[in-house]
Amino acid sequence: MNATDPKGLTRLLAGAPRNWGRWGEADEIGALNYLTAEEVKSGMSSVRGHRTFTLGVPIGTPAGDAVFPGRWPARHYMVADKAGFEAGHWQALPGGLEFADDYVSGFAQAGTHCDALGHMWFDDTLWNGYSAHTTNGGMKKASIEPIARRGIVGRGVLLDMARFRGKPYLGRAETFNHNDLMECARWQGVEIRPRSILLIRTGWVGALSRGEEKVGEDYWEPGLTFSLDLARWFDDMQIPCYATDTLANETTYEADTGIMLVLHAALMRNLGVVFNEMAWLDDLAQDCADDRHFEGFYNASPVCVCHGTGGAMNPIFIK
């Protein structure tokens, strides 16, 4: 089995769990169904100091945003500003108000964002058995819209893998698995309970923003690596969503096979786990390290892009 095998994922995931039909044939939000009122209550009850952290990264930055290879950064244009009024392009509103206005163009999945469950597939089949042909011209099934309408709210647990391994950030292609997540949780003194929303810090987005790492054609992120046991653990733990400070929520390639982005298939496409990618976790992680409180209330919703493959978001974590 290798990356050139067109059925590589089919063979690799032959024994992996799958949640298709679990919440009905029409389901488009997958494991978010686990986030009932009890999980919202659990998240609220984990709050102690009522300190608020926003987890979104800036977009349209002068230095250029970090984006996954094949995409380009968002582009920000001023449509109206004071100079436009002075040049006579704009006139003050009745009563004297002037204004600034701007325009942003870019990928729906640039910056901190959430993937739709139909964002990636294999064997011509999306999440829940929908045909890949439903993506033509816009996603008719498993788009970002149902997730945006539902929202992602519950108990969040920060797992600071970089600090756990004694590093400012993990190295290129450095991997970890579910056993490492559990060891990190024990080291931090926090419990990963069923239906927890996981926030996994690698330090990678911070390293990219400081220029200590860069995105290139040979880009290979650190992150979770696939195994059947890991997929079964996510299924058994009923994990609804996880966020990381990387561009793809997993290590880019599997070292043994060279297959790319396996967890997008094993967790998103098969189990309906929602991916929140490129979250800013450094400030939250420092605060958690200071007070040794690694859980809180996670609240997020992507922009509701009609038939969209994903949506920008600025999650809020209260602890």
Ligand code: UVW
Contents of the next structure:
Amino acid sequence: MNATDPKGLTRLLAGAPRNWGRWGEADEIGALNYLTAEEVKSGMSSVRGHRTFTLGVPIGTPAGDAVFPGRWPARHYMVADKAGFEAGHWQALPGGLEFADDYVSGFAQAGTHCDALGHMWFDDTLWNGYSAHTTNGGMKKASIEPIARRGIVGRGVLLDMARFRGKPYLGRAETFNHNDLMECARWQGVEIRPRSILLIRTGWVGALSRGEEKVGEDYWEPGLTFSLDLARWFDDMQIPCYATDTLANETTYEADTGIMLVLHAALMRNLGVVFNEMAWLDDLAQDCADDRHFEGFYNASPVCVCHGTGGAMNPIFIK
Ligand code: UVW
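Form predicted on its own done; form predicted together with ligand UVW now:
Full complex below, order starting with the chain above.
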């Protein structure tokens, strides 16, 4: 099995768990179904100091935002500003009020975002068995809309893999698995309970923002790497959603085969696990390291883009 095999994923994931039909034939939110009122309560009761952290990265940055190869950064244009009023392009509103307006365009998957469950597929089939043809001209199934309507709210656990490994950030192509996550949790003194939302810090987005790492042609992120055991662990633990501070939530290639983005297939497409990518976790991680409290209340919802493949968001973590 290798990356040139068009059926590479089919073969790699033979025997991997799949949640299709588990929440009915019409389901479009997958493992978010695990987030019931109990999980909201558990998230709220894990709050101690009521400190809030926003996890969205800035977009439209003067230096140019880091985005996955093949995409380009968000573009920001001023439509109305004081100069426009002075030049006579705009007139003050009755009573004298003037205003600034702007226009932002960019990829749904640039910046901190949530992927729709139908964002990636193989074998012509999306999450829950929907045909890949339902993506044509806009997602008719498993778009970002149902996730935006539901919201992602529950008990979040920060797993600081970079600190655990004694590094400012994990290196290019550095990997870890579910056993490492559990060891990291033990080291931190926090419990990964069933239905926890995992926030996995690699330090990578911080390194990109400081220019210590760059997105280039041979881009290869650090992150979780696939195994059947890892997929089974996510399934057994009923993980509804996980966030990372990388652009795509997993190491870019499987080292043995060169197959790309395997967890988008094994976790998102097969299990319905929701991906929150490119989260800013450095400030939260510092606070957790200071007070040794690694859990809290995670709240997020993507922008509700009609038929969209994903949506920008700015999650809030309260601890
Ligand atoms: C890719 O598409 C590579 O990643 P994301 O999950 O951000 O969309």
